[in-house]
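Heads up, the chain below is alone and in the form predicted on its own; it's given as structure tokens.
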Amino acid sequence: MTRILVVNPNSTAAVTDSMNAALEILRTPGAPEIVCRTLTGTPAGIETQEDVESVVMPTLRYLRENSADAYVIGCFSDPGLAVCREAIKAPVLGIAESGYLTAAGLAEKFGVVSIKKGSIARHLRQIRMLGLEGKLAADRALDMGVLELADRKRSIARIIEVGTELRDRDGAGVLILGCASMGTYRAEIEKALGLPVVDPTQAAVMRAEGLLRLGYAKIA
């Protein structure tokens, strides 16, 4: 059986248990083996440039250091994916290139659902990067870190509250939750609001199965 890793690069197990809960749907008879794993020793949560950066050697180490067929980098800034497909001999994905590609495919114009401010910044760049400028709708803040997201219900609630934003005022068709802990929560906010919404890692996860399924052994 191939083996597809998904790797949290932050230090927290209740947000790897949260990615592995929302991967769960993507378990099906002939599908790669996904496994979830945590990092320890990094910060607790990745919610600035500081944060990202501090985890990339970290993540390179582990990946090196663990056998996959592919590897997901389970953090929305994507930490590491540019040195670690240069020295990964297998497709490595990161969750936020996976999920903007995603959601370019479902709507004329994304919305990305931030947990901070100061996150923004970073994925306009990573969105400039791709090529996908004029279809970012907004890039709105819940103005929570990553560690207050494990509460379910205020989560949700604010999600909904920013996604209807998003909807209504920026004209988004399609959201993206812009942090790898809020895939269980995506049923509930596609009911609310009657929009696509992508998990990013799930997204990241049926790309990496994609290219195992179609013979491509490395992304360039």
Contents of the next structure:
6 protein chains.
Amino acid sequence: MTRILVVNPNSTAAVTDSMNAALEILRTPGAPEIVCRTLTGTPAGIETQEDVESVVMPTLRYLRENSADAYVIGCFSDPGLAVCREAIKAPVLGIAESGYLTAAGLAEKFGVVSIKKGSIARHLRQIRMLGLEGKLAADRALDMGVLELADRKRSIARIIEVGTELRDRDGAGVLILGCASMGTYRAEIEKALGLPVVDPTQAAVMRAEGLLRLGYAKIA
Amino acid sequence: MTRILVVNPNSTAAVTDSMNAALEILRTPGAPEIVCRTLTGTPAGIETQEDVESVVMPTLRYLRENSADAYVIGCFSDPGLAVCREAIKAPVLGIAESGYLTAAGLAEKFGVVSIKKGSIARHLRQIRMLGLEGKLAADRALDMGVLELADRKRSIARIIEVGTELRDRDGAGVLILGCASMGTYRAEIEKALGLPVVDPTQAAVMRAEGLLRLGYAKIA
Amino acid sequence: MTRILVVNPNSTAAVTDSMNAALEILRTPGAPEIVCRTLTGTPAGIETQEDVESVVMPTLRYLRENSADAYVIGCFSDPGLAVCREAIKAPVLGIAESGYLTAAGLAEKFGVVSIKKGSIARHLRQIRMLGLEGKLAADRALDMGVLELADRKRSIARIIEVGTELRDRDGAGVLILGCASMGTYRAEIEKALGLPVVDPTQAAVMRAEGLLRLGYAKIA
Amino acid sequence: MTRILVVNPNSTAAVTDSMNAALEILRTPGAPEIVCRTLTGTPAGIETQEDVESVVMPTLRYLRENSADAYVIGCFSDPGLAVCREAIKAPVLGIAESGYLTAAGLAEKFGVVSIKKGSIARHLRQIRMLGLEGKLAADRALDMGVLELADRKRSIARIIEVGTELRDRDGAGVLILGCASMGTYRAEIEKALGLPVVDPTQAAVMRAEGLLRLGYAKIA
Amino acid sequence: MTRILVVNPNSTAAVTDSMNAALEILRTPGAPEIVCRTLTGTPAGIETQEDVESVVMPTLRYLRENSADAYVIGCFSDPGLAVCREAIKAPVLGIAESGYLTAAGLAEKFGVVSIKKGSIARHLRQIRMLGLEGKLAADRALDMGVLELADRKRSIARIIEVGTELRDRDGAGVLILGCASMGTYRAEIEKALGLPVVDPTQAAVMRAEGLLRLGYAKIA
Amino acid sequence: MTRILVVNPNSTAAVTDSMNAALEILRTPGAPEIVCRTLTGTPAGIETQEDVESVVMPTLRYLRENSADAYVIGCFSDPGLAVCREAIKAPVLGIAESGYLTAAGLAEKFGVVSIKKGSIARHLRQIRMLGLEGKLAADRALDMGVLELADRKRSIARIIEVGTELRDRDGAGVLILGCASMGTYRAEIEKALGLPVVDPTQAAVMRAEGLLRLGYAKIA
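Can you switch from the form predicted on its own and show the form predicted together with a further copy of the same chain instead?
First the chain shown before, then all remaining chains and molecules of the complex.
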């Protein structure tokens, strides 16, 4: 049985738990085992660029020390993606790139729901890097306080509000949740907006499984 | 158990058999059932635009009359993709769009191996339509006679020749086989070129399974 | 004397009459004869993708059976354009592609006035396919009921409203009427907005005449 | 009867004669009168940027002093196009922009046949300005001496040579002659290459006639 | 000591004085001498395209007759840039191109503050020509009357208003002042908006100095 | 007197010496002091992605501990650029981004001379990230052995060979040396090819000085 290891580079187990819950949907009979792990000694959240960079080498080390058939880096900044991909034989997937690529196949234009306004420029750089800028409808931020974000109901209400703008004003035909830990909200948002919603962690694990099943582990 | 129906719009069962063989890799325990079917009363091969258009409504009819959890249209011209997607509730995937999207995630630039020079402009239109022109390294044709194409050894040798040009002159980091029925050649080409090779039929079935597993059937 | 045959793929003669009226401007002495015809046995309107696909082969058949020096497919979805162009020796023009190309020469950015919101994604695919996405200011829909649309005065008022947004908010320097049968409204809208307005049917017939006059019939 | 005035900004009457001959094809009964004129006191050829700029104000003056229903500036550098268009009420067309726009509608990618290598960067700037860079296959220069260029047979042979490269290596589906005075070669080149060839002067006059016939004189 | 000559192509000395004041910041010990000059016999302001073209040859003449190590054309329409660059051995810089290139390095997207709405299309053409359209957030006009523009306080207030829209609605991370004579407002606008603001004249002189210091005078 | 600190993230002093020599041209009276430093404890060369990532945090630490008015990261992979820019108040410049931006202003298309073929994909990602892919003519590798690279004469000969291809086959109008330590070769290559050549380290230091001189230190 193959195993996909999802690493949460921040040290907050609640985030890992949330990813784990959203991945339950992929734990079907015969499917690869999906294991979610939390790094230790890293920041509690990945907010600044320094947070991002500080987890790159720890993530690489963790992957080297924990064998799996494929790896997913569970942070929407894709920290360490390039280095892990080059240094590790098994497929390594980023959740942001996976979210963008999956959404690119679901509509003409995708909208990104970001947590903070400050990360929009970083997302744009990555979308450009992937050659997908032509598919971007817009990237809009929730800009909520920490307390509000912790409130599931309020978060979903705000995501629906921002998602409505992305759909009606910017022409998005699919939404990407720009965060590792909102995957369990998908169903409610999809129902409210009538649009497919991409949880980047689910998208990355599914892509990892696909690469394994199709035998790309030996090559890419 | 869910079922993915792969429809070969041309009436040549040998093409369907070839797809079927290439899909064997995805028939793992617990995975969706993959059924390949051949249309009847359609052209033996899809070469001209008239061939393409002539199978659109028959494909739609076939999908309507044969229920499945997801459908794959097994022809690199994606005939009827838009209409089936709009008219059918279940996910419908084209193999060309799936090949392009999958390859987009495997390298900075993809190369397309076409059978005939005459189809390159049609491919370009579709790549543009998907917003992926920036990812195209080049599209080069085998331009082989029918007899040669029937010869597996000669076909693979010619694909490797063209693939070498795509890799070394055009900078492709991944190749797409621009045809429904060359999937069983993948391993040999990958080995010879050291690049991942995308069989569009495999890519489409894997995407279909992913959409089903992640619950997009209800929305997209 | 050369003859341009304009085919309305839907079966509503009133639409054909409206195109015919808008083309009166091109019936000058010495100009090609312009004949407008209505298909029979096709949907009354082309709204869904199934409507589009269902008229493709009938349109091809009609062109084959009715000789002309050039053909125009009079529906903003350009149904059957690729197949007719490949199968017929004479030039075949789509009204949507003609509208986009003509508008591209009249301003830095063009705005599209669509009837229904649901067709905007389809337009975007075609604009991308033509390589003209960089020229698109925006595509906005009238979203009017059938009764209102039948009312010339109300329609023009709503087009002017939407056109004002395209001009002032989106920066469009020219408008394209995203429909085969609004050509007779052009003058009033141009006067109200101070922008050139492209009727796609007029644009297509003019392009057809140009190709004939310049002798491209023998080559393209 | 309407009148289109084609102005050759250089002072060489032989160039004007050549344009005039290529335009004969558009002088059909009922068509606008096409008059070709040569500026005086301007350079014998437009080769350097200083040549280009030196004819801008003389061209504007000439248009102001010679009334017509539409104007074509007969030089592939489109000198004075922006200023004449802004200052003159009647439509003013450039032959380069007209060549690019016409070719954009005839194939997925166009190739440009330039006289001199040194003008390729200038062409690229203009193609970008028009938003059409995605349609450019390549721009290749004849790089012939003056004497050779004067030899019709040699010129055509060299254009066919360069056109073959544009078609086979760069994937051009249509060629643009990057010069005002090679329009009479079109037929021979089209026959040799099997591709449509755009003479920019013919394309511009045809566009001018189209704008007049469709009543854009009052607006654009 | 090297000398950079900044030429104001319009004949209004007050504009030259304003540029001169904004350039004071670059007059540091050891830096090149920066001399600002006003053309005579040219329009008082460069507003229409005819104004632009009418100063091209006078600008070229002035540069030829006044030797310097590098030249800056001090008008946001970059009149005569191409011809001066080709005809003059020393580096010649346009302030618009310099503003765009400098801003491209300061944020993911730049916003342009234009004086008049009518110049936005002209700016777009130039930004496309430079290949930088992907970096443009938006271009918005002040659209103030002449009297208001003469009022420094009011102008700054309006620029801040427009800049706020460019920052918050369009996502601009840096602003470009689309005018030669607003450089002395930079500090106040930067303070109010918290964004870097590019004065194109300063940007051009700095680029000129850089090219000289790095020895590009001999080559480019 | 202001000070620009150039940090060589690898631990090979010879590379730092080479940069230092190439920067001599910018040490003019009144100019900022330019200091070049070598990190210790880092790899001898930055070749793999792991080399790149391993120097990110050490570079940030070094910048924090060594005050300067502006910083340049002297490695063509721009390691740590984003994090240093966010974490440090003073301007931080990458040599790769500076090379691309400087070259973008010197010709319509730039060519990149890479040391190794394996880094071309990484360069492409960064060029896309900057929104400059439309300016790229091509990126070609020297692919020389270590011994040959150490030989100045052989290196220059090979760069001229590759540069000739970039100029003549790919249409590059300016070359970028894709390496921190070839700046002293510039003059010989420029002379041989007749094209401007951008040394990225020189370009970055010049940009840094420009930002300081124009007062962007307080804002960007």
